[in-house]
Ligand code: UD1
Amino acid sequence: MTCSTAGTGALVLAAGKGTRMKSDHPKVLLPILDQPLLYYVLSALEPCRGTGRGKISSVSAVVGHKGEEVSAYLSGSWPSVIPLWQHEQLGTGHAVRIAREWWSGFDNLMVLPGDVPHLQSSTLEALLADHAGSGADCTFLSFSAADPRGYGRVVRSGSAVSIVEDRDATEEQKLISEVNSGIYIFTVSALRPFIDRLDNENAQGEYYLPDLVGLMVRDGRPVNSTIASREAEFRGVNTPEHLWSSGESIRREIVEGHLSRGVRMMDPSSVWIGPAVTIEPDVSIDPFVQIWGKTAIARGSHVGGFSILRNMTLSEGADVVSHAVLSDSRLERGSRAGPFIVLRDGAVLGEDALAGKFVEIKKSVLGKRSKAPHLTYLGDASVGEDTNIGAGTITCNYDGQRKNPTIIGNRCFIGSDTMLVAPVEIEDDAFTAAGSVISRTVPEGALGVARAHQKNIDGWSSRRQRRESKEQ
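Which structure does this chain take on its own in the form predicted on its own, if you write just that chain?
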């Protein structure tokens, strides 16, 4: 597919297997915190996108090893990113070549790896600006490496610049600390005639992008480099140890960022927060908390220790007591959850509501000022305002084929150990007696009782003791 829109396209190289990771999953989908490796590169590109000069107008990702999984991730999380297939992984130069139909309509093409999670948007913006102002056919990012071994050295001679691979460098050139990052922008009109001149005459039989820069330099085409200030941005992830160390570094940066914006943490070293989480100032977080996904926490809220939140919304003043597992749900203003609670699949605690110890709420609403203090399961239920749910109450919502709704009105009192056999409705101001199995509507203001009458058997205990004595 040829893109007819002028501007700059960005091509992310995400086809590699990552052999050293020793994983069955594509390397770019291995998680750092709660997001795949590829997320961080695409996130760095996002602020650079636009239609003006020096902006990226379209992004594509080259997929290959288990590309169906990578394509599915892009479709679900980054639908504007176009997957392009590299069925044989024959090197970075080959990846650019197979994408030619896509990039041939742009003015410029940025190429970058998909495994550099520390890359910053500001660095890419500087590269875009430098290339736009330099008039070069190729501009690449370089940096000063503390240990340049293994990197291509950036060799300067007057205004000319070239890349010499480590294996080809002289002893003098190996002393150079400025190295190639593997991130480039090519002017498309210059790229077209050179891309087919790449060869694979090397031990790996692959086509490499740095060779493309060498071809341009030898032909006298202008090549420029932008020197980045932070080596850590270009630290790739190639082993499980790299994955761990990158995760720890990013975790620390995220936590420190929230602290600087007014979030309080008793033990920041034990708190894990994902990159897509938003937390307002004046939030308090206890030790050993995990907060993932697109969770949003409003000011004045509290998250208690040993809790795990994913894709949660906490309104102002919400309180997660402790030991809570909460996902895809919402706590309204002043509501309280926990300890030892599970909320999932769209559960909502209304304003000033309480769901307490050993409670699970799934796809249900607990209304304003209503309470389920302990030992309760609410599934596919709607509970009104100012209602009390007694201990041991269960909505029996599954009949073996489908989930059925339970409706509980305002100002109701559900007695302890009530079984609500859905579909069923408890109307406003109604009560249920403790131990009842309710399978029919309880009308407004009524008391629902559904349990066997108590029968006392006199002398039963003594007869039982005599029988057991004879058996011995």
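Quick caveat, the model's predicted, so the values are computed rather than measured. Between two forms, the rigid core is defined as the largest C-alpha subset superposing within 1.5 Å. Positions refer to the first chain, counted from 1. What changes on going to the form predicted in complex with the ligand:
Once the rigid core is overlaid between the two forms, residue 151 counts among the residues whose Cα shifts by 2 Å or more. With the core held fixed, residue 176 shows a CA shift of 2 Å or greater between the two forms. Residue 458: CA moves 2 Å or more between the two forms after rigid-core fitting.
Next, give the form predicted in complex with the ligand, keeping in mind that what was shown is the form predicted on its own.
No partner chains or extra molecules come along with it, only the chain itself.
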């Protein structure tokens, strides 16, 4: 797959085993908050993409260990990112070598690891500008680490520079605090001959990409290094402890970002918000709330305590009272949900609609100003406007084989404890009597009654008392 587009390609290395995670899942798919590790690096690349000079025109990811899972994630969430297979993981240099056909058409190649979730777009933009301005064959980012253990050390002596991996470093080299970030840009015409010169004669028996720096410098090629100031940005995630601590600091950054933009929280320390969530100002969030996926919350909305929202859309002034589990659904302007409610799979509460206590709504629309205040299940239903759904109403939507629709019109009154045996329709202005099992259309304006007639037996109670006293 030779790419003829010039410009800069970005290659994310995501094939490694992540041995230190001790997980059956590929490291780059382990989650931080609700998104895989890989999401964060790909998101940081996003604003750098474009066609001009100093922009990234195409992104690929090297996959290998459990590569099917990683490719499936890419095709589902990042369809423009091209997976390239590294069947045997022989090191970061080998990963770049196997991708040669893809990158050889570019002018420049950026290489970055898939396990650095704190990386900022502005850093990558600065690196791109630096490389474009310097005319170097390689520009790499280093930083000064408080604890350099595990990183490749940047060894400088006069104008000579090389990178020595932790496991290959001498005791003296191990004291060096300047370390390799794992992020580089190479000029492709220079990379081409050098990539074949890497060997694997080192402690790990791997082809190390950072060895290119020493090789190029020794050959008198211009190599440019930028020492970045913010160490935290380059922290790699290699262990479950790293995953947790990165998650904790990303959680904090996200929450603080929302606070600074006018979102109110009573107890920010108990609120969890994913990186893809958008929240407008003047929203208030109570303690112990989780908001995930592509949830979007508009001005004036409120999310009550102990609620979990995923891929939700809340229009202006929507109110999630509390204890709600809401996913893939929509709350229109001024609608109210909860407490103790489940909305899922495309449920819609229309403007000023109410779905209250102990209600579950799946793949159904509750129209404007309609109400289901208590104890209701609506599945595969459409409810018109100004309709009241009485307590205990259930759409019997599943016949054991398929899901069937229930259609309820405008201004209807569904009596408490109505069983709506789908497929069934309640036309506009119709009523159902409480406790009915409705299995046929209730026509416009009619009352559907489907329950046994009541029979009253006079004097039954006193006769029972007499019978019981005789028996004693």
